[in-house]
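In the block that follows, a single chain appears as C-alpha cells, in the form predicted on its own.
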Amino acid sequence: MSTAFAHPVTIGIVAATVGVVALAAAIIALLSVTGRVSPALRRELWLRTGSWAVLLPLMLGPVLIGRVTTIIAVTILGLLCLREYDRATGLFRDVVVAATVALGIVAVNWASLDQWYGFFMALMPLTVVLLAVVTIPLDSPDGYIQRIGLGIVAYMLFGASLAHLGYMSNDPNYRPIVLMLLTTVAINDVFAFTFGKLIGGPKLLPATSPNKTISGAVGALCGTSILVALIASQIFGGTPVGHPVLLLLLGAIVSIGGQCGDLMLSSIKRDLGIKDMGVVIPGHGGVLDRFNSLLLVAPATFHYLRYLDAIAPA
C-alpha cells in the first residue's frame, strides 16, 4: 500500500470516481427534494448509485492493495461469472464439465499469480482439450456437443480471457493500467448511451440489443478512444505506445472490445430468452451484466501492450 498512490494517474482515477459518485448522489438528492423525478425513477437512481458506491471499493480496492489481491479478485470474478452462466444455460447440470471449467479458471489465475507465462498460455488449449475428453468415460454421447460447447465458451471467457486482467498486475506499473481499463470500459457504456439518446438514428443490431444505435456506437468509439489516449499518454510516456496513433488505437481497442463484449452477452441472453444474467447487483442485474465488457477488452489490451513491449515480460 506504500506505493498504491505513487502514480498520478492512479490518484486521478480514484479521485474522479469518488467525485462522480458523490456528485451523482447530490444531483439525485436535489431532484428528489424539488420533486422533479417520479418515485419509481428516484428509487432506480438511488439503487444504481448505491450499487456503484459498493462496487467501486470492491473493484478498485484489490488493485490498490497489491498484485496478489488483484489476481484473487479476478479469480473470484471469473467464478461468479461462471456461476451465473451455469445457472442461465443449465451447464450446472453437467457437474463434470462445470467443475472442470471452475478448475481451469483457478489454474489459469494460479499461473498468473506464479508469473508462469508459458503455463498461463498453454493452459488455454490444454483446458479446451481436457473439456473435450473429460465426459467421454461417462459413456453418455447424448448432448455431448452442447455441454462441451458451453464449457469451452465458459472457460475461454471467464478463465482464459478474464485472467489477462490479473496477469497485467505482474507489471510493476500495473495499477494505473488496470484502473484505466476498469473505469474506461464503464465510461464507454455511458458514452454509447449518451450519444445514442442525444443523436438517435438507426439501430445498431435491433434483434440483439434493441436500445443500441449506430450513433451511440460511433460516439462511444470516438469518446473512449480520445479519453483512453489522454490517460494512457500519462502512463506510457517514453514507451513505444506513447505515439499518438498507437494511443488512439489502444483507445479504439478498449471501446470496440467493450461494445463487442456487451453485444456478445446480449446475444447469449436473447438466445436464452432472459433479460439479465442475475439480480445480485441492484439496478444493474448480475455480475456478468456489469463486467461483460472486460471479457474481451482484457486479452486484447494485454497482447497489444505486450506486442509493443509496453508492459514487463514474464
The other form holds:
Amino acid sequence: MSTAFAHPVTIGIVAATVGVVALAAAIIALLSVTGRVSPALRRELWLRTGSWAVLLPLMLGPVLIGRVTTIIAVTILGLLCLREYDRATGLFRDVVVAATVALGIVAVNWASLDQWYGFFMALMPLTVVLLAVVTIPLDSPDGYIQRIGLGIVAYMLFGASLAHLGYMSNDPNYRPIVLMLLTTVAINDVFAFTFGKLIGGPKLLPATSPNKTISGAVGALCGTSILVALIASQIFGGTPVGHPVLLLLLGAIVSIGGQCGDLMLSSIKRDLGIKDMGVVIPGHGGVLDRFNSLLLVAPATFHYLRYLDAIAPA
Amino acid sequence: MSEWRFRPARDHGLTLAERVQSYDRERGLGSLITSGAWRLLCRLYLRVVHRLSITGMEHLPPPPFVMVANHSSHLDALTLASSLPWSSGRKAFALAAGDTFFTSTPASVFAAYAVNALPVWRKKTKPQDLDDMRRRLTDDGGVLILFPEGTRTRDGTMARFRPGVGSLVAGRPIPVVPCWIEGAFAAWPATAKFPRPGPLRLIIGEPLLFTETAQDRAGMVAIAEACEAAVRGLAPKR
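Switch from the form predicted on its own, shown above, to the form predicted together with the partner chain and output its structure.
Once more the chain from above appears, this time first in line as the rest of the complex follows.
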C-alpha cells in the first residue's frame, strides 16, 4: 500500500477519479430527484457512470498493485481489442492469422515482463514476417494480401503499440506516469466534446466522424496540453525534463495521439459500416470504442519520455 | 487481385446472452480453443471409462456433411463430436433442446463454447431457422450432428426418423453419414442421472447423397426413410 501510493501524483489522480465518479453520481441522483431529465436520458447517464465505476478499478487497480499486474492487464486488454477487431473485420475466419496475432501479443508482453527490450522491439519485424509466411503452407493465395494486411494492422496496434504501456511499468517510478496517461487520455475526449459543444463551428472531418468539430479538437489540444504539463511538472519537476516546453509537448503528444486514435477507429468503423465495435461496456460500446485513444498514445509518449531519459532505459 | 472478401461476423452487435443462443453465431479463436479442449477431454473420458471403439472412420467425407445416428443417451453427441478428426471436428455443431441446455446464460455459454450447440425450441422451429442451418452447412462448410428421432429413446429401441433432415439435404450436394452407437443406452439411459462405465461402440457407415431427390414433402420423407434404414443396417446383429 505504501509503495502503491508513494507518489503524491498517484494519490491525487486516484482521489480525483473517485471524486469525479462520486460527483457524477450525485448530480445524476439530484437530477433524478428533481425530475429534470427524461427517464431515457437518466438511464443512459446511470449506465455510463456505472460502467466507469466498474472500469476505473479495473484500469487503475492493476497499475497500483505493481509491474506484473500492469503488464498482465495490458496483455488482456490487447487480446480483448484483437477479439473485437477480428469479429468486426472478419479476420477471425482466418484462424491461422488470428492465432498468430494473438501469439504475437502474448510474446511482446512477455518480452516486456522479462524487460528484454531487444526482443520487445524485434518482435515488430519478426511478427510481421511470421504473419507473411504462416499462411503460405495452406496454399490458398486468394485474399493473401487482405488477411496479411489485417493481421499486421492488428499486431501493430494491439500488440506492438499497446505493449508500450506495459513496458513503461518497468520504470521504478511508473505509477504516476501511467496513471496520468490513462486518465488524461479520457479527459482529452471530454475536452473535445465540451469545447465542441460550447464553441461549435465547422466540422473537423464530417465523413469520418460527424460529431467532431475543429473547435473541439483545438480546445482539447490546449486543455490536455496544459493539464498534462501541470501533472507532469509534479512528476518530473527539478529534472531536465521538467522544462515547461518539454512538458507542454508531452501534453500535445497525448492530445494529438488520443484524437488520432479516435479518428483511426472511426475510419475503421465507417469503412466497415458499423456503429460500435462491440457491446461489452454498457453505454460505451466495445472495448476498442473506449480504449482507441490509448493505442497511439502509448508508443508515442514512451519513446518521447525515453528519448528525454525521463523513464529508465531497459 | 480478388475482391475484398472480409465481412463482419454475422453476430456482430449481439450481447453475449443473445449471441450464444443465436443461429447467426460464428466461432472465433476462443470458441475453437474451448471446444477443442472439450472434445479432447471427452475423447479421453470415452476411451478410458467406456473403452470406445470406432469403426468406419474412412467413410467420413470432407465437410460439409450431416451425421445422423440413433439417440439413446447424452453420450451420443459427445461420442460423435469427439470421434471426428480436428479438420471436421472444429466445424461440428449440434442441435440441443433449448429448454434443457439453454435455460440460463452460463449454461448457454457452455453449450455454445464447448459443444457448439444451437438451441431448438420444441414446436417453435421456423422455416427461417432451417435456412440458417443450411447456410451454416454450405457457406461455413459445417458438420451437423443430428438425431432425427428428435429425442432420446426411453426403452432402448430406435424410433422412426422425422423428415426434418430431408429438408437440409434434398437436392443438395451435402452427404449424410449414418452412424450407429452401441452401448450408450446401457451406460447412460434417459432415466439415469449420471453415466455408468460400460463399453461403447461407434459404427460409421458409408455416406448417402440425395442430390437428385426432390425438395418436397415426399422427397423429405424418402430421405428420412433412407437414412433410418441405413442407420438400422449398421446395428450389430443380436
